[in-house]
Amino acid sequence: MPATSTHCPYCALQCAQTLHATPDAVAPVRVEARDFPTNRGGMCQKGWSSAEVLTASDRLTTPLVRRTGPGGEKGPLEPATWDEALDVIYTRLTGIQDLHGRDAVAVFGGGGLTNEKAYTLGKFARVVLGTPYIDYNGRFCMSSAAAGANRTLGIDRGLAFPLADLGGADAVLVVGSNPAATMPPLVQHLAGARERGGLVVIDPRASATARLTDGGGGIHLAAVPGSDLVVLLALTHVLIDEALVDANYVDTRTTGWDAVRASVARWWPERAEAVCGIPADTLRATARLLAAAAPVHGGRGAYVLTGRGLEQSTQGTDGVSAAINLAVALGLPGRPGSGYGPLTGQGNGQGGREHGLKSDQLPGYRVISDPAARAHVAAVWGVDPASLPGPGIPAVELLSRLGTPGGAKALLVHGANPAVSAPNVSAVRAALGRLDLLVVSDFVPSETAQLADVVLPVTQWAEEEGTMTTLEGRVVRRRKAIDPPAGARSELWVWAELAERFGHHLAVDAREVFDELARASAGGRADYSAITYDRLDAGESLFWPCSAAAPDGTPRMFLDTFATDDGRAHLVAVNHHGPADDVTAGTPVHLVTGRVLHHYQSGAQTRRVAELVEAAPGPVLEIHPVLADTHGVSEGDAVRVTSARGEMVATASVTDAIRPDTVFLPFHWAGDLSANLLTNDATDPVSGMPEFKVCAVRLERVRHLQEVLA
């Protein structure tokens, strides 16, 4: 059987795998895991049953368009041919952008997009559409970290090392990330601090990942949802009142520093566990912890590793700067064996944002307002720089103002699922009903699709050459292995075919995308300039920075000095408010929301996947014993969730692997069974990341689930 070398189309570590084309039109693919660096030979259950989305009972062969009758009223999706559908889209957004100026179209991209296809939407919307409204799903998922590493290390790489050098410190510190359940080949990497006992893991719940702290393997700091920043400030607090600071490296490699001193002063450990609920002498023991496996005091090494449970909260992007001043204090980034990095979800959430889906960002992530930025990039795709659009607005704000006065009245969706996956969900469906135009593209009828005008059958990862970049900042190569069905097609080619209606040309061949894409991001902060296909066929995968000065790649940042003006690291004081949607006296349960392991994002994917599905059919309200006693639940009953924006009814499991003050639901289902019917659209100032991760709610046992599904 043919076989090609490809990655997995879900997270960002993209484990590697063989898929071995078959003759058998049911499963025409059969996936085997490859051994690369990230996975080490091993996938989850997701990655192992990916083939089968392929052949989804429903998936999506034939352009379908909503037709309008004579009243006004919309009718069914129904099936029309690529050109019937390409010209209903050109037609109506001239037709928009006509009456309204070219701003009344905005764009929507997704972190699972290629890079070829991330640099085409974000050129595609500036150019053929000229507008200046284009983000994409990342903002929810890497905002935070990418605007806290940005301001303080001059640059956004996710991790600035490869992942297998965590293999090799004693301690690794994991705040707000379960990647036991989210990318569990990545576990294997923390074993080396498992077993020196140096794992610390803060979160509400004892999740898969802060067990793997019990019987000596390291700390487990379930602290009250909201208050990680208040954590990290705590044991930087200690690291300085202690004398456990690496002075030389603050003195020598970072400016800032006094007014960090200053900043934590007033969050001494008695004073945090009022907030954070982690005991004083613990937060003190977990510091010293730290301390002793760093370089400094002749440790092997440590990391700092941020993710979601502390990034997507209005005060998310603080709480990355917290996170890396402790790394900072105690000598961490840059160094050998050593470093901070958030753990990138998206499967090329990163790539995604590098090269033009996000609403101030040119390719190279290249600032959008800078005039040398415009020039260049203008140059490269042979345009006027004056005439490229200026900023747009993050992609909460965009999507609230969909339909309204100012706002964007078409909007087209590409390898998303917002009518599920955005905060506050209930607000965004309606707002998605107000526009005059909606059209969306991917390869099963998402939520999103059911509610457009236009729909497009497009390709997936088997079917498709292109590069991801991974979480940390490797490029790897998607292959073709099958041939998609007759009716799909790639966005490239969806894209090229309504740039040709507008009077421009965009490249359909990957290889040419890539080739134009290297060349864009020359000079940028993500240069892929010397990154081709033939040296990824070659060699299997590049870090970027990779260019004439770097024309290896680079596996380790910040070994001399950091990207800023000066060479040092910008460092910036924070404190701490809590969460915009804090517990009250109506509603005083904290909810927190994530992931399963068994599941995908907004499962538009994983829930088309029978052995999936079965293992987790839908959302489980997770409940400490003592709640549920005070609420009169038991074990499987139906409880309803309510907050100051929706609510809905899960099935309670009682567990003491939660706090009892806090309740966690899972995201991964939609209409009723929607956690973001509850959760908060608030954002971060700075990076414009809703707040997610914790809420406040109230419950209440109905009856049991089956009577109430009946």
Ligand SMILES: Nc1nc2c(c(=O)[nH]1)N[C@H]1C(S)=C(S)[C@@H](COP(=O)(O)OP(=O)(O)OC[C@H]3O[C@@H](n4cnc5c(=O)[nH]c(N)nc54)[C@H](O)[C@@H]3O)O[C@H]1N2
The other form holds:
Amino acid sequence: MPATSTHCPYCALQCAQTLHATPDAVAPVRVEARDFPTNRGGMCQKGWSSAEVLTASDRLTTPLVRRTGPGGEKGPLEPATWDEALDVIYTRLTGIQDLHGRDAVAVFGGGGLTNEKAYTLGKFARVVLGTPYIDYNGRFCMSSAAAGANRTLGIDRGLAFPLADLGGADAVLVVGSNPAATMPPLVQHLAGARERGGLVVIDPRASATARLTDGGGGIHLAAVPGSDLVVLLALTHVLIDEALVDANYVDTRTTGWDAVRASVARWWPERAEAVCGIPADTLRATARLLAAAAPVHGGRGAYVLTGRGLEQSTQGTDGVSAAINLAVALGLPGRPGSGYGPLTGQGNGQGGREHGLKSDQLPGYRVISDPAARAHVAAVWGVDPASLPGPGIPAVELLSRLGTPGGAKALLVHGANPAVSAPNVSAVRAALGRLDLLVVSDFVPSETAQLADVVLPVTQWAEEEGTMTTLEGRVVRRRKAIDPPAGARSELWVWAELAERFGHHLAVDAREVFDELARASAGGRADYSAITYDRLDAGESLFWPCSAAAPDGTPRMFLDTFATDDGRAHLVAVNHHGPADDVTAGTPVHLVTGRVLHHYQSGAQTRRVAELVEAAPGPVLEIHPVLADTHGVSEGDAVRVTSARGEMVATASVTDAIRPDTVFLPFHWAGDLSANLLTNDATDPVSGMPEFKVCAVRLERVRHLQEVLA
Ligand SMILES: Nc1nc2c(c(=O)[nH]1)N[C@H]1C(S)=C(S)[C@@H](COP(=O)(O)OP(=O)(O)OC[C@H]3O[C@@H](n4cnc5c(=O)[nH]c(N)nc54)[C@H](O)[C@@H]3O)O[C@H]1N2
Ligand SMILES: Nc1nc2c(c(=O)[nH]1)N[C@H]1C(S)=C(S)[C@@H](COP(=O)(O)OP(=O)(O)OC[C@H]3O[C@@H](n4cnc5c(=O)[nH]c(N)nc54)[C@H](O)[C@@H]3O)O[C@H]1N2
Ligand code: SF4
Ligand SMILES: [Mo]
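I've shown you the form predicted on its own. Could you give me the structure of the form predicted in complex with the named molecule?
Let us now look at the entire complex, which starts with that chain.
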């Protein structure tokens, strides 16, 4: 059986897989875990079962076009040939652009697309369609982490160090991330800190990760949802108060410390306790634990890691800045064996924004409004810099404006399922319904595809070549193990075919696209110019920046200098204002949303895998016994959850692994089971990140499930 080395189709850990092609039509590949520095031979259930999506019973294998009746009424989606479907798209896009202008067409990408696809989709939007309106689901995911890192460290690469470095540290602070469920093999890298009692987890739930602190592993801070900033400000306050700050590091490597010091002055632990609910003494003990691990006090090192629990907030960018400020006070960023970084989410969430899916960025993490950046990329693309559109708008605004007088009339979606995953999703479903033309490329009929006028069936990970950039900024190869089903096409081919109809040429071959991407990135912040397929195939992986100046790549960044103009970290002083939709008398309970181990994102893929559906068949509401009691709710009851935006019903799981003032829902289910019917679409003013994590709800027991079933 031919064996192919590749990486998992799902999250940013990019666990290494070996795929064995088989002659079996039902199970065309057998998946094996492969040793690699991120996963060390491990995989989670999603990775093990990933091949099932290849032969999903409703796998898309032919283009679909929605015919309209004589009165303009919309009919069902019907099979069409590729030429028919592409001609329909071309004719309708040009018709819309002739009538409303080129920017009446918008593009929505995804952080699961390979670097080659992300790059080509950005080029397709800006050169072929000529629209500024492109953004992606990474806006929901990494934008606050990116904005916080950019403004202080001058660059955003996710982690600035290999994950394996975590193992040597005395302490790891995890702010609002649950890798034990979201990246299980990553937990191996936390073992060292845990053995030394130095794992600290901030989460309103006793998540699987928080429970790793049990039995002497460290400290779990079950803070009030949305109060992380206060915890971080108080920890920094204690470091200053107790003279534990790495003063030499702060003096020589940063600017702006005086403002940070002033901003944390008012967050003494007792005052913080009143807001975040963590006892003042616990805050002091945590600060001392982190300080003892810091190199300045003779410790083996410490890391500060952030996740969506901190970042998916209207103060997410400031939360990231507070986390960086704490790491700086401890003297961690850019120090061997220590550091700060966010845990990226999607398989290629990093590469997606580095190569052009974000509304304000050109390939190589270049800023689209910078004349030099425009000139460089335009030269690679062979177009006049003046012809390149300027910055577009972030995802939430892009979606809400669809079909409105100033908004786009047509939308092309590649690698996202916003009809499930966007905040305040009933408004987004309505916005998608206002479009004159919705085109969705996918390999399964996602909920967004079901709303489309044209659906294009595309290839999956095991059927294609490309590269992905992991949460460590490590570029890895995706390799083809089997042929796609007849009828499915690579998106690179789709964009090239459409481009040809518009009179443009785009490369179809992944290797050729990568070489062009590498040239376009040369000299940019995310410089891939010395990376080639041949090098990746010979050496397995390379960390960017990887250029003539750093031909072997850069596993560890910031060792001597940050990526700012003066080489120092530019600290930003921040303060706390709380969630946009905070609890009230009518909605007295905090709702937090996130993930469970067995499902991925909108569930479009994992809800098609039998063993994952069996393990987690539907949304379960985590609720504390005390809160359950006051609502007459028992285990297994159906509970109606209502926010200012909508309502949904979920099955109760009564557990003391959550704060008594908070409930938790996963967002992996669709339609009436979508947690995003409840979530708030208010956004962070710097990053445009929506406040998925926290909103206010009320609860009501509906009926016992047994009664419903009887
Ligand atoms: N199983 C699984 N794994 C995944 C994914 C998936 O969908 N399923 N998706 C991938 C992607 S794209 C991403 S972005 C990552 C996300 O990975 P994580 O960030 O680890 O995942 P989440 O479950 O969204 O949120 C993490 C934790 O934040 C907590 N939280 C909620 N509100 C707050 C708060 O106000 N403060 C703090 N401190 N914590 C809070 C939640 O209780 C939750 O335990 O996972 C990746 N891996
Ligand atoms: N309430 C709540 N909502 C959230 C979050 C939360 O924590 N709470 N987290 C947010 C986060 S962090 C994220 S990342 C988003 C993700 O939200 P979504 O964008 O909905 O993510 P996916 O389910 O991964 O959707 C990807 C779609 O693209 C398809 N696909 C996969 N690969 C490809 C490809 O190469 N090409 C094409 N054309 N299609 C492909 C899949 O089948 C699937 O239909 O959700 C966000 N929504
Ligand atoms: S942890 Fe992420 S990359 Fe690894 S197997 Fe699970 S989903 Fe795939
Ligand atoms: Mo994400």
